[in-house]
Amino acid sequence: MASSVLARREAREGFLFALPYLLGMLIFVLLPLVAVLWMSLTGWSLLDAPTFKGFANYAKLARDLEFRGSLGVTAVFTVGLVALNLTVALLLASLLNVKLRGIAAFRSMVFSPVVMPIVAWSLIWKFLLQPQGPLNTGLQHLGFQDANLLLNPKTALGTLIVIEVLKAVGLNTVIFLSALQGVPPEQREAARLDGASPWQVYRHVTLPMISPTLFLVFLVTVIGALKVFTPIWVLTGGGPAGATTTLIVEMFKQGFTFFEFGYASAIAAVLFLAVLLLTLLQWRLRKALVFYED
């Protein structure tokens, strides 16, 4: 009797502890996440009164072409973004790690893009980038004539790729750094004692060891590529000719330069979706994708 009595206390003084969180995502997530969806069944102009219009938006989203257009464009910015900066990460990571006077240093170089507000981020890039500006003056200088890379539709959306990477690479390599530690050192030396290779190492050992952070880090990323704005909307506002019109961005365009806000929430569906199907995908392929010891 008493130990059940303590149980529901328990429970109650835990329930309690949760409450602010549990508010929070009540709040913050779920209410506005239906609002959401309800909107994207109206016709809102902010102006008039919404009007309920069932799933007319939605039929407008597979005949739109710029919508179309948009989900290329995140789908080529998505998988660019990730596979660069995975890359780029995890050899940053194996760089770092490694014990050298100063080595701190380095480490902190790598990082400090992330801590950066990325307004000032971006305008620093448009400054470097402006047509007249030091970037596309030199590439002129050796040779590539009439470069501007934010408005050339062929070279735009990479730029944008690179800029994004160099600032948030350094959140990445510092959790792939945290891992290759954890990696047991006598594991790699048993591979070497059997006549492995470095590169044998790394793939057969390295790797596999770090394989949970890997797909945890894969996953995020993808979410954040698929959330990319503010870089985009400061550097290009979607252009030149749509070529940087990811979902996001014609989302934000729909809402808050045309107003249809039943429309932008419609699109904000159909990128919660893809968020939600991407998540579940990537969680169900894990027991294929990572090694766990045990």
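In this text, rigid core is short for the largest set of C-alphas that superpose within 1.5 Å between two forms. Predicted, not measured: the structure shown is a model, and the values here were computed from it. Residue numbers count along the first chain shown, from 1. First, how it differs from the form predicted in complex with its partner chain.
With the core held fixed between the two forms, F15 has its Cα displaced by at least 2 Å.
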The other form holds:
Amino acid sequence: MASSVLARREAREGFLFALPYLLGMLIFVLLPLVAVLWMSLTGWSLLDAPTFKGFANYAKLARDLEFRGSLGVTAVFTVGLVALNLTVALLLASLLNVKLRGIAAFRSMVFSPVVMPIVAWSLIWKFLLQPQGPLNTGLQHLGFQDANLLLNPKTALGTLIVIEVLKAVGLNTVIFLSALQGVPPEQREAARLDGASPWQVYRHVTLPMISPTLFLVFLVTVIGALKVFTPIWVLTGGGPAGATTTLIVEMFKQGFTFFEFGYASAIAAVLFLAVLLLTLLQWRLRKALVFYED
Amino acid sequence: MGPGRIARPPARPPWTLLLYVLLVLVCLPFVLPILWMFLSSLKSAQGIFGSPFSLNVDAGLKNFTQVFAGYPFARQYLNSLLTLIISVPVTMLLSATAGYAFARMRFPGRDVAFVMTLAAMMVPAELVAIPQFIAFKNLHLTNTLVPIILLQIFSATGALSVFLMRQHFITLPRELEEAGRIDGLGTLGVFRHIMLPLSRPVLATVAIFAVLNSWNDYFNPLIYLNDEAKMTLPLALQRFTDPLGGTYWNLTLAASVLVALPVLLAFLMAQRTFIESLAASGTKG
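Okay, that was the form predicted on its own. Show me the form predicted in complex with its partner chain next.
Every component of the complex follows; first up is the chain already shown.
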């Protein structure tokens, strides 16, 4: 009897404690998410009233060459960014894991772009990479006669990937570093006594021990890559000739430049589907990794 | 072998110097752009273009005074500060109360609500920008800081904050709460006087994320803010242009220094806590 009174009070108080945040999340995240899925089924422009059109937007997407191009750009950008980011982060973390006087300063240096405002970071590179800017002229002196990294459709996307990795890789590096430091040295010592080479120790002791972190970081980085917008918008605006127009840039253009809300919502829905699939995949794969987790 | 004798330091392997050289080379691409930004902010437009890497700082602080004299930069700075001053404490408070409720109290719908919080952490905010925009437009709140502040609080960063707080409260021993209750504290009292003071490190992490999220926010201001005087700093940085749309790079870089400096200084002063808390939030997941 008394306990049910207490339980009821706890339920009421718990609800009230969570309510302000939950209400906000409902209003600003979940309802708009439902709305965007519904809007993707409408023709809705800035001045028109919404009209229900079924899957017409999606049919149009399937035919739209710009959209198809943005799918490809997003795929290349995401795969390139994630591969480069994780590889560099792991190499940096392993390098910065040495015991050396002043190593903390080097760790801070790698990390400092993470706290730089992304617009400021992008603007620095925009200057350095402008047509007659120092980097392109430098490359021209080296013999790449038409070097123009951001205005060449072949190099623009790769250049953006590198700029974004330099900006963000410090965060993953620090996370890997702390995972590496959590690996008990006895385990590596034992493997070494068994005659394992440094590479074998790394491959068969260190990597498996940090694999849960690797995996988590992998997923967060993939989802992060899908939504990178600011550096692209500041540096290339999606150009040249659509070479850096990712899904999110295409959505922004359709929605906030052309005010085709229904069509832009369909693009958002496609992106949402991609994020959802990746997250579900993670839950599946995570179970396979549970063995390593404590 | 006297008692005070200090153990001999381990012999320095010969590759130590090589390692230092490698470390310096590896760090260059991360710090050079930032150092270059500082250097160039003290140069004239001609200096930046003519000899971008020379150390001749011919403009002194002229660019900085120009940024404030010729543009509503002071106003934009205040806008960014105001946004930060509201969104950061509110994020801390709401994530602490929600995190506490998720960790410690049973109420109907709790688990569903928590799974939704996890989802909100994963879903990129950019996906829901269009319905948000239409709603704020109908409420006549575009071109104000209201949507900017609200969308910072209820962003993926906000959801992450709730998650971090929950993970933290789960680890605190229940006996503490019971002791507080015996002393006559209600739920709010236990939360306020026992739980919150024990949560300073996590609250600091939440604050760091919220500050970076607020100070560097570009996407939503780009959508909502049109008037120069209403803009926040990340947008303002792109506004130093001549009548033909060309960029005044000397001013842009001076303004970039002013925007980056507070966060860089805060980072340099508290880098240990900073890096450790960020690392912990990544490995605890």
